[in-house]
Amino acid sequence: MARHLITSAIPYINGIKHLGNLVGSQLPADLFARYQRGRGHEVLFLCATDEHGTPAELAAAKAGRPVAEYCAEMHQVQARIAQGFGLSFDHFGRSSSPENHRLTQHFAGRLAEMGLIREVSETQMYSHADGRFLPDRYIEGTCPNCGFDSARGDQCDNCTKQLDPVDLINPRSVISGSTELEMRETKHLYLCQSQMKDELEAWIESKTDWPILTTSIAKKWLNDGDGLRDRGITRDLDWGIPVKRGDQDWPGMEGKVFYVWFDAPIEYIACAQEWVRADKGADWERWWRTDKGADDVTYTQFMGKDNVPFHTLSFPATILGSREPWKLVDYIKSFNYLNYDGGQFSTSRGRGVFMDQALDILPADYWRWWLLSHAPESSDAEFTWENFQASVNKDLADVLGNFVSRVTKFCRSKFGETVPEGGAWGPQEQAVIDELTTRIRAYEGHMEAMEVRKSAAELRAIWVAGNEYLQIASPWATFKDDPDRAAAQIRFALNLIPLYATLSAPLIPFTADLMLAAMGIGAKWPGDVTQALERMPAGHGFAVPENLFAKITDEQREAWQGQFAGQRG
């Protein structure tokens, strides 16, 4: 039994996320976690809400709520929506937890001891209209690199280039919109990433199996321009983790907090401590400390491409720089962007489908299937309602749903609601077993490699094999002349249903549970396919399930296209 530590990028607390956020980290991480559990491996799957920094303060201010109260409420909202989508976190934590406060302060202290923190007196944007220093994310302007007119003071979302506020063209305050900004002197702490460039570069070069998307972004940040730069890890904000050196005050840093991108990745570790505090687990160190048993853990991170620089450079610099035996990531699965119907999802403009809205109009498995089968792995992908309708109707309703319905209803009408006896399997059934054996091993290979689209395509082909068997075998025709042979055909087809449910569970878990419940049998991963297709012997009772998937009508599609075109908010 292998041990898999899995984390997905932690979502910001500022509101409900859209489908592009979901498919970029949490959903594929859940796919991998469910698959590894299904294979019998030990899994710890962690996520949390990212509650510090500018987005939290701005969202709370907009809602007219104290920021701590706002974050507590939104954590519950995001946790409930995650549960609705079947995201099987072992724990869904909070970056504002006491555990993350202590651990972030601990890492800062260790890095200082190792000579990797320096104090810098610098000038920072001050807004006269707002009466305060503006952290990087409180400032927007035009990117000097690509011309994007909504680049933030720390990074351009369009080209991913790391920025400083002074780099922006025509900078403005996000709070007030004021352009009456000036640079004033303040003091901050910097993580000396530049001292660790060679160590980080060697570590990244050793990851020969990582996706090109991941390594290319990391190497760009390492080598472009002046190369890897030291990174500020403190901010002039009220809300966040107070700057301390371990458990000691840090002279000169009074009233400052750690930068959200310093404390947010540390929450992955703190989340495991929260998991223990919540009485869900007994030992977090065996997952995170290589001196306490984490040497045999495979650690995989899932994230969108905009998060790659911090997970390949800044967080590893924190871990390595501490010179303590923490577990480093083994594999980073990164994703491109999912666009919406000819443009971009937009939280501010309400353009696109948000996670709560998606669950209001259709069950989670409809969305899970489309998103995973169209995951933006090698390039950006695009959600269109036409494509969504076609995929749901053809893949889920016509292929999987229709197979289950035809087999169970025919058996009920001719043999009753028990697996029929009589007859024996022959060359037709053996041909399907041979094909399924090949395809299931290929499916496992794609899953192990985290090839999300290929996994979904192979699973669909496995479903298709059952439909093709039904067409060729035609038990409804066979029954007229040879009821025993028809019984054997239906017994074979019925046994495909729990097999399909087990294989489909990582992608469409709710439907898989319905299929298994109807068949009166539990999930068991198919090693030998012949044995897997003998789990429901003659006389085994089953129920005919309701139609697993309803087709999306043209009228529904047109109504949803209008509903989510951008009126939200």
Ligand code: MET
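No experiment lies behind these values; they were computed from the predicted model shown. Positions refer to the first chain, counted from 1. Only the largest set of C-alpha atoms that superpose within 1.5 Å between the two forms is called the rigid core. First, how it differs from the form predicted in complex with the named molecule.
The rigid-core alignment places the CA of residue 153 2 Å or more apart between these two forms.
Core-superposed comparison between these two forms: the C-alpha position of residue 184 differs by no less than 2 Å. Rigid-part rotation between these two forms: 43° for the smaller part relative to the larger (C-alpha based, whole degrees).
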Second form
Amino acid sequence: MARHLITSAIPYINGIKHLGNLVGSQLPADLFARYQRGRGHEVLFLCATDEHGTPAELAAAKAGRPVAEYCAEMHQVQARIAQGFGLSFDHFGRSSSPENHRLTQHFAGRLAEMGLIREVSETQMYSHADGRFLPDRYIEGTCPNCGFDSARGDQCDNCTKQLDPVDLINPRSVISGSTELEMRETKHLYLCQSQMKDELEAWIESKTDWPILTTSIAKKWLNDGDGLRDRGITRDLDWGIPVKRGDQDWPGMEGKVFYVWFDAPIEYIACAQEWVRADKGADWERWWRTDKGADDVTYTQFMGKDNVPFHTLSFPATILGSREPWKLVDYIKSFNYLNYDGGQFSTSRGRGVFMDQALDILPADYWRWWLLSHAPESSDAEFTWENFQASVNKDLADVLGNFVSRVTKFCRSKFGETVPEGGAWGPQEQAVIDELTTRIRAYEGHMEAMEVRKSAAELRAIWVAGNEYLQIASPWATFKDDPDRAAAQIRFALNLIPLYATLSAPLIPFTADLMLAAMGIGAKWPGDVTQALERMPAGHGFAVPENLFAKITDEQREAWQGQFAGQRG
Ligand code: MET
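Rather than the form predicted alone that you just supplied, could I have the structure of the form predicted in complex with the named molecule?
Following is the full complex, with the preceding chain placed first.
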């Protein structure tokens, strides 16, 4: 039995994520976690909310809520939606947890001891009225370029010119509106990534099995010159992890917090500690410390392509630079973007389908199937309602749903709700067994390689094989002349249902559960296919399940197309 540590990029706390976010990390990570569990391996699957940084502070301010309360509430919202999608995290943590505070401060202290942190003096805008330094986004003023009066300290939203806060005419604090601002000297901590270039380069070079998308981004940043320059890891914000050296104060760093991208990946480890807090019997060190048994763990991370530089360079710099025996990632699976109906998903404009809305209109498995079978792996992908409708109606309703419904209903009408007795399997059945044996091994290969689209395509072919068998065997015709032979055919087809459920569970877990419950049997990953098809012998009782999938009508499709075109209410 192997052990798999699996993490998904942790979603920002400020708002509900859209389907593009979902398919870029959490959903494929869940697919892999469910698959590995299905194969009987030990899995620790972790995710969390990413709660620090200016976006969290600003979102809370916009909602008129204290930021800690806002985060606690949004964490619950995201946790509930994740559950609705069947995301099977062993723990869904919070980057603002006490565990992450301690661990982040620990890493900073340790990196300083290793000579990998330096202090840098900078000048920055200080607001007397607010009693704090203001990050660039907290300063507004008139754009020197176009005269727009609400340009931000980092960029003008009107003419898009990149700005420095000192460029603004009549700068004011976004928090208080005060114009009593002055440039003051302040100190920040920098992580000396540049010192680790050779080590990081050798590490990435050694990862010859990684997806091209991951290594090409990592190498671009490595060779860019700018990519590995030392990075500021502290900020002047109220909300965040206070800058400390282990548990000691850090002179000159009073009132400052760590930069969100410094503490967010550390939450992958802290999350395992939070999991232990929630489940006392658990042991996090055997997953994360190579001196405590984690050396035989395989660690896989899932993320969108924009997150790759942080996971291939900055976070490994933190881990390696600590010179402590932490588990380093073994494989990074990254994704391109999913676009929405001829444009982009837009959180600010409410364009596209957001996770809560998706579950309001259709069950999770419809979305999971479409998203996984169209995952943006080798290039960006696009969600269109036409494609979604066609895929649900054909693959789920016509192929899988119809198969289950025809077999179970026919059996009930002719033999009752038990697996029928009589007859024997022959060449027709053997041909299907042979095909399935090949296909299931191919499916496993794609899953092991985290080839998401190929896995879905192979699964679909496995379903199609069942439909084709029904077509050729035609038990309803056979029944008229040879009821015994029809019984054997139906016994065969009924036994395909729990096999299909087991294989489909990583993609469509809710439906798989319904299928297994109807068949009165648990999941069991198939070794020998013939044996797998003998699990429900003659006399085994079952129930005809409700229709597994409803088709999407043209009216529904058109209504949704209009509803999600923008301006989320
Ligand atoms: N919150 C980041 C994002 O959503 C991911 C952080 S992963 C440590 O892009």
